[in-house]
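One chain comes next, on its own, written out as structure tokens in the form predicted on its own.
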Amino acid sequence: MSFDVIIRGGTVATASDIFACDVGIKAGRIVALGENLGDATEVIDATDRLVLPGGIDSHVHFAQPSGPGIVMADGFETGTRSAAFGGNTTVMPFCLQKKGESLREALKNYHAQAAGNCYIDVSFHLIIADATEQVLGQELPALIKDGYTSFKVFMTYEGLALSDLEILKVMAVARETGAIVMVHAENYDAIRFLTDRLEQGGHTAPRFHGTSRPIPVEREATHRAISLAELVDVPIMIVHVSNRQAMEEIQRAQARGLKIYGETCPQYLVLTERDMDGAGMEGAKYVCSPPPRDLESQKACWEGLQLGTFRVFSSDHCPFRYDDPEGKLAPKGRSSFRWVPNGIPGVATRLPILFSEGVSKGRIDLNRFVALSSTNHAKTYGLYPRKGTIAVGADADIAIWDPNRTVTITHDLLHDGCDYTPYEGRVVTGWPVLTMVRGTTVVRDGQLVGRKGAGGHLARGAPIPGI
């Protein structure tokens, strides 16, 4: 057989195995694994390199409405480009339904923004902000049949937070259709109460963002979300878990056999609340929700990754420019932390941070890295085995890594639409040197070689239970 591409001489790793072999690719799919595969139009030398499934980041925000006077820094062009530089081959952004808007209309508009602009593949989650009878009874079930098999509900934020009754109704639709619900678990009323009291006391600097969202706010909401899911008997993903107490709520549910999954993110492994205490508004660069915690919380999140409490590791890439009145420097007259857009960029740095802090430092092995960065995302959200593994028949979505390369993270390496990275100056060991989507190289040796528009949208099936 003649191949389009052969990746030769590398060490292949999946979520379960590590082995030396060549990878034969034809028509965008992996068609052979072995030695002496023969001829190919292109041969890629992967000697002394790791050949891994391309990263799947199942929690990113691109081109999302963010409130009056605030503009998200990344649309689909810059967002998918940056993801590719970070070794990712699929990202899963959120299509936000506005109050009074149909889900179909929201999706139509979101697809229009993505069309022709993506360097890698995308697949949309839905955000349910207006849980009307029309949405829950007609639109959502029909869209699940069309391959939108995951949706997110918020327990906080003005205009997004759903009541417990509304969340139960959304979960009931997921139960009836085999979909999965993602939950942002923070208590909205508690946050509003604390925010008001802080502002009344003159405590408005960015560091008070963390004070307004302490661990009990997240722990309580996590417990409540799990209780609601137990009532309906539906799988849920608690996203961006930041601390031990919330993690232990998930662990207790898992020990009782409930289908409760967890996700954590880089900011909870390497940032702390002290990062929000910079001079002036510098701390705004680190404002996200939930906020970075303390060193004990970092330790807990690593334990969650090691023990399997957290099924996936995502970036929660939510980018805003810093030196911009439409970004982190809130509009004039709104100088309180309340108005700082919640979110930080991270789609390109997610995998290097996990590899360096996890694999290179011995906290996790290479198989778990692959599971947390790719395979479990594909299984959880209905993309496996087309995505998330290196196997005959799978899409040739591959990232080749130099496990020994030492890189100092600087913003210019990331190619996003932001003007900063919260990880500036951090030294990492291990870096993706080639990213390939369906057999076509997108990034090679730090250079963009792929074509805008080559990435497409993926319809999905039901989640695969278990790991």
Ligand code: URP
Second form
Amino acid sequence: MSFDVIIRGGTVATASDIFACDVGIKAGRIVALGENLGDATEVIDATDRLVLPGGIDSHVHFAQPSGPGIVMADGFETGTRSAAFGGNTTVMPFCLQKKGESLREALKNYHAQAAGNCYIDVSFHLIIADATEQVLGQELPALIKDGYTSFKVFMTYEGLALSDLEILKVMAVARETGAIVMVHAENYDAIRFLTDRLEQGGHTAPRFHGTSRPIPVEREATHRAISLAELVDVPIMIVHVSNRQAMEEIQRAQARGLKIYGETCPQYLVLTERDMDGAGMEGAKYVCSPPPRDLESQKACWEGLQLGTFRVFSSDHCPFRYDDPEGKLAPKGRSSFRWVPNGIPGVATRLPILFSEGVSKGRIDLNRFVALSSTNHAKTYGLYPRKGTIAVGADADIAIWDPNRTVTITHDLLHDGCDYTPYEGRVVTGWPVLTMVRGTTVVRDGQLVGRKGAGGHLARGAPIPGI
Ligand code: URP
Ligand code: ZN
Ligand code: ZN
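Mind pulling up the form predicted together with the ligand next to the form predicted on its own we just looked at?
Time for the whole complex; same chain goes first.
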């Protein structure tokens, strides 16, 4: 057989195996794994390189409507471009339903923004902000059939938080239709109470963002979300878990056999609340929710990754420019931490940080890296085995890594729409040197060679349970 592409001489790793072999690709799919495969239009030399499934980042925000006067720094063009530079081949952005809006309208708008602009594949989760009878009874079940098999609910945030009753109703739809619910677990009333108290005391600097959302706020909501899911018997993903107490809630639920999954993110492995201490508004660069915690919380999150408590490792890329009144320096007169848009960029740095801090430093092995960065995302959100592995028949979504390359992270390497990275100056070992989506190279040696519009939207199936 003659191939379109052969990746030759590399070490292939999946979530379960590591083996030396060549990869033969035809019409965007992997069609052969072996030696001496023969001829190809293009041969990519992967000697001394790792050949891994392309990263799947199942938690990113692009072009998401934010508070008044606030604009997200990445749309689909810059967001998917940056993701490709970070070794990703699929991202899963959220399609946010605004109050009063139908889910179909929200999706139409997101698809219009994504169409023709993506460098890599995308697949939307839904955010349910208005759980009306029409949404729950008609729209959501129909959309699940159309392949939108996951949706997020918020327990906090003005205009987004759902009541427990509403969350139960959303969970019931997921139960009936075989979908999965992602939960942002923080106690809204507790945050409002603490925020008011802090402001009354004149404590308005960015670092008080952390004080306004301490660990019990997250732990309580995590416990409540799990209890609600238990009542309905539905799988849920507790997203962006930041600390041991919340993680232990998940562990207890898993030990009781509940289908409760966990996600953590780079900010909870390498940042702390001290990063929000910077002079003036500098700390705003690190404001996200839940906030980065302390060294003990970092240790706990590593344990969760090692043990499988966390099924996925995502970026929660939610970019706002720093030096911009439409970004972190919120509009004039809104100088309290309360108004700093929540979220930090990270779609390009997620995998280098996990590889460097995890694989290179011996905290996790290569198979777990692949599971956490790609395979488990595909399984959890209904993309497996088309995505998330290197196997005959799978899409040729591949990242070639130089495991020994040492890189100092600087914002100019990331190619996003933001004007900073929270990880500026951090030195990592291990770097993606080539990203390929369905057999076509998108990024090679730090150069964008892909075509805008080559990435498409993926309909998904039901989640595959299990760790
Ligand atoms: O601060 C964060 N995490 N912003 C992004 C939105 C979310 O809650 O995931
Ligand atoms: Zn969230
Ligand atoms: Zn998020």
